[in-house]
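Just one chain is shown here, as structure tokens, and it is the form predicted on its own.
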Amino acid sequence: MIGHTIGLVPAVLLAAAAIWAAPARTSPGNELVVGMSAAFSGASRGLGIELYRGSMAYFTEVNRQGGVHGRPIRILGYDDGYQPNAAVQNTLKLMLEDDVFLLFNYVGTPTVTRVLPLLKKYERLHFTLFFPFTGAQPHRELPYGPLAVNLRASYRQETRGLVDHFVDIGRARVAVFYQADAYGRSGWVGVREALSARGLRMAGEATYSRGTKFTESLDRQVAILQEAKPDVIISIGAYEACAAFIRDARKAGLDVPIANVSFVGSESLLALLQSASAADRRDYTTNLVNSQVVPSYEHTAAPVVREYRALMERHAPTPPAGFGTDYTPLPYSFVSLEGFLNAKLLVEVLTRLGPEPDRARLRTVVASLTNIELGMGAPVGFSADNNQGSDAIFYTTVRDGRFVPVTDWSEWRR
């Protein structure tokens, strides 16, 4: 059975709402029951679904091995379709009647940002969300900060390294792209701080709204940037949205570099772009930059890389139950694998906190973790100061219908 709350919702239904939960093998009193709250439903639901994937193919794993300290965990999560009134709503529920121990693999900017002035409200209930899949800056710093633990590089270092890659080719004409919200205006402001750092401006700017769907037009926005001459654009976006941007500026000769952030969900982009390129026997796929706050998957020399792909391929995770019937779930994939690491380093965290779970030590233990290697070629680490453990960015493009990594961006040369 699911959680599904979209929109506001009286408090009477939603405490008689249906959750979906990963299964466990121990008695409930026994188990770490983790809450989630992200998009299973609407136009970013690849996100949400494959994120809770790459976790599940963890604790599977984990579970079937005794759990952690003997305790099982399980995921209880409710879907909020990307939409912040329902993301608060089901914070709500998840710390105060389900009394989850913590909070974990919540996606996007606009739905994080209405949630952290409840862990505020709440502190003396010593809740933590650990490892939004979002790159935004509140979490990342006070008031809110001391409440999170993020795993990815932040939105800010993505944008500082694709402006830097493209001025130093000459391609100093930067325009961007993104979703009229927090999460579109964090990406906004970290192209702007990378390009005054070199002393130049945005060449142009257009938005649009969260939600947009692959079959509506971007025809305006496609014509707002065209006017601006750009050198490259960088998206701040969901994967909908960007894709039939990038559909329509190129159905208007707007050829030059797209690039996109890691939230975007490549796999999902490209998908999209692939149909509408058979569909319309054009190729939508060219001259695009994904930032990365992963690996590829495609990097089997990487330790984490061939765990992650032998442990999807052992236990085949599915969509959360109650969602995803008309979805087709992605062998592996940069969100998924994402998901995986939120769940390896989760757990090496509640095996240091010992056999007996104190949500109030939680924070400490974090602070305490230094050069943890999880396999994806850099330690991670935190301190009392620090609440991100990853710095790592990638970069990746199209190559023979897939996205690899980047490794010479003189093809972009002006």
Contents of the next structure:
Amino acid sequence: MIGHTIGLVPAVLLAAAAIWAAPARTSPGNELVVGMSAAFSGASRGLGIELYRGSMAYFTEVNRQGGVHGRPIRILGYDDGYQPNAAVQNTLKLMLEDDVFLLFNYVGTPTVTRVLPLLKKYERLHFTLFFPFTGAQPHRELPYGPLAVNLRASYRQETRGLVDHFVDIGRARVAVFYQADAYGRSGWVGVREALSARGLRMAGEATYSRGTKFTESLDRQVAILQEAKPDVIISIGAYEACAAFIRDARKAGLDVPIANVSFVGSESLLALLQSASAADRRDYTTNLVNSQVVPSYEHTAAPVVREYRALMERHAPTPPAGFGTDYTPLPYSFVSLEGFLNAKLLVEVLTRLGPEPDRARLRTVVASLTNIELGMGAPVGFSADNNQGSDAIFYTTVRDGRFVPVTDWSEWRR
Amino acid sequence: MRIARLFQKTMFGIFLLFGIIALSTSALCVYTVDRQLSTEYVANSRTIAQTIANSSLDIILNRDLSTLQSLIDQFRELQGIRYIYIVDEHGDWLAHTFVPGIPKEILEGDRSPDGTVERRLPGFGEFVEVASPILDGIAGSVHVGMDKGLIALKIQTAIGQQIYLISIIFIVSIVGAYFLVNLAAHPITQLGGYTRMLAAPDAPTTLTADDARRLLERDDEVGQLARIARHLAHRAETPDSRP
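Moving from the form predicted on its own to the form predicted together with the partner chain:
Below is the entire complex, every chain and molecule, led by the chain shown above.
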């Protein structure tokens, strides 16, 4: 009997070694579920879907390798159509019914600003909102700042950069085209403050309603801004409305540079303009400058970009179940790269949280993250007083049908 | 069936009466609803403006204006409110809900921090604008525009419902009146035919012998008149009965 048992020892050791060497086994019961409310339908669905896809490319790879401390990560996503009330309902469901571990990848300022008071209300449950896809201020400042963790730079930083660059080349009459809600106001404030810092005032402003489609006419907005005689227009909007505005502005002869901030969804904007260019036999893609908060996915010299492209190709993430049936996913985009970087940093946070994840410790762990090389151009870091990881802004323009880095602003010199 | 000429006037009278009722009640309705709704809307607007003014102070002083925008966007969803704007003590814009832009009439017009003004904004409509000062005006003011078109729509709806009700009553009354008028007109028509038959027995008539018998048997005024007519006709035919 003993001899038989001793004979089994090598087999048991081999089995143990195999288990140790193989990726940690995971089961649905111990998975880490992160809750996401975003636009998976409607005029801004491209943002929610691409952000989700970028994150899923990374999570799928992490799960394939055994998850975080043996726990796979799953995104539980609900569609809010970029509507604040739906975002509030989704958040309540995620926190109180689904009991997700944390909130992640929310899309939009009007939605996030309405969700923040919920986090405050249920502060005792220690929910934290990670990496919302918005550069607005409310979740960067008190009283809601401690409830959120941001990776991207703010709209104030983006708009200040745009204003500074354009004013420096003699384009001081800056007008703003913006979405009539909290998002638009956030960018509007950024432009106003940047101009004020240089002793300037806004040349004019025009607004549009959230959810405006590319097929709609924005001639009235164009007429208002034409009257203001701007040197440059900064758009704070989503891709369908911004593309429609660019199209109608160019048709009306308003050829000044038009700049968009990172939220716009650059590839979706460009695709709409290219289709309109082909239909109207004129080029609507000139004189565009888009600010980005992540590096270009064309910058393949960067290891993180290579990793992103490789995982997007390997896993070909699909849109969330039940959405995007008539949506063509983009191979690469600034939005999905941001989703990818969000996921990468979240995995770092969860790894440092340890094998027994505790929501209440999340913010302490985040505050301890310093000098993280995420591939954003500069190390990412947080502290007890700073809940924004990156200040990096990248400026791009359209060349040969794609967004490339701006290397020389003088081409727009007035 | 032809209505006796005597009763055509009655029917006309009913039409006229209903017309007067419909017009007078509609006018009263317009006046009452307009007054009540206008008063109520202005009161609501004032309450909303004051609420925003009170809650926006902390935001203006300590927070980002996107939070302020988010706040007014929520109030903008209330029925009847077409626009909200907030300006600081210098008249500089802090937040607003105008699309596609701030109307020139407001940009260039009076933006008193308190009180009520009526505005006609081309392309937008007609509004009652109520203002409320923030921190007694030293931090700016909130302005809430209520759509007068909505008041007109409510009045139209109220009048429409009233006219609908009156029309139903009118149709029922006409049918009832027609039936009743006919009930009275038929025996009188028969009485006329009977008297013509007595006066000229050889003339063609639609009155049958049974009709005449039933007419004479009636115990109402028509029956009495028929019997008197028969009696007079008999007396006229009897020579010794003449005076």
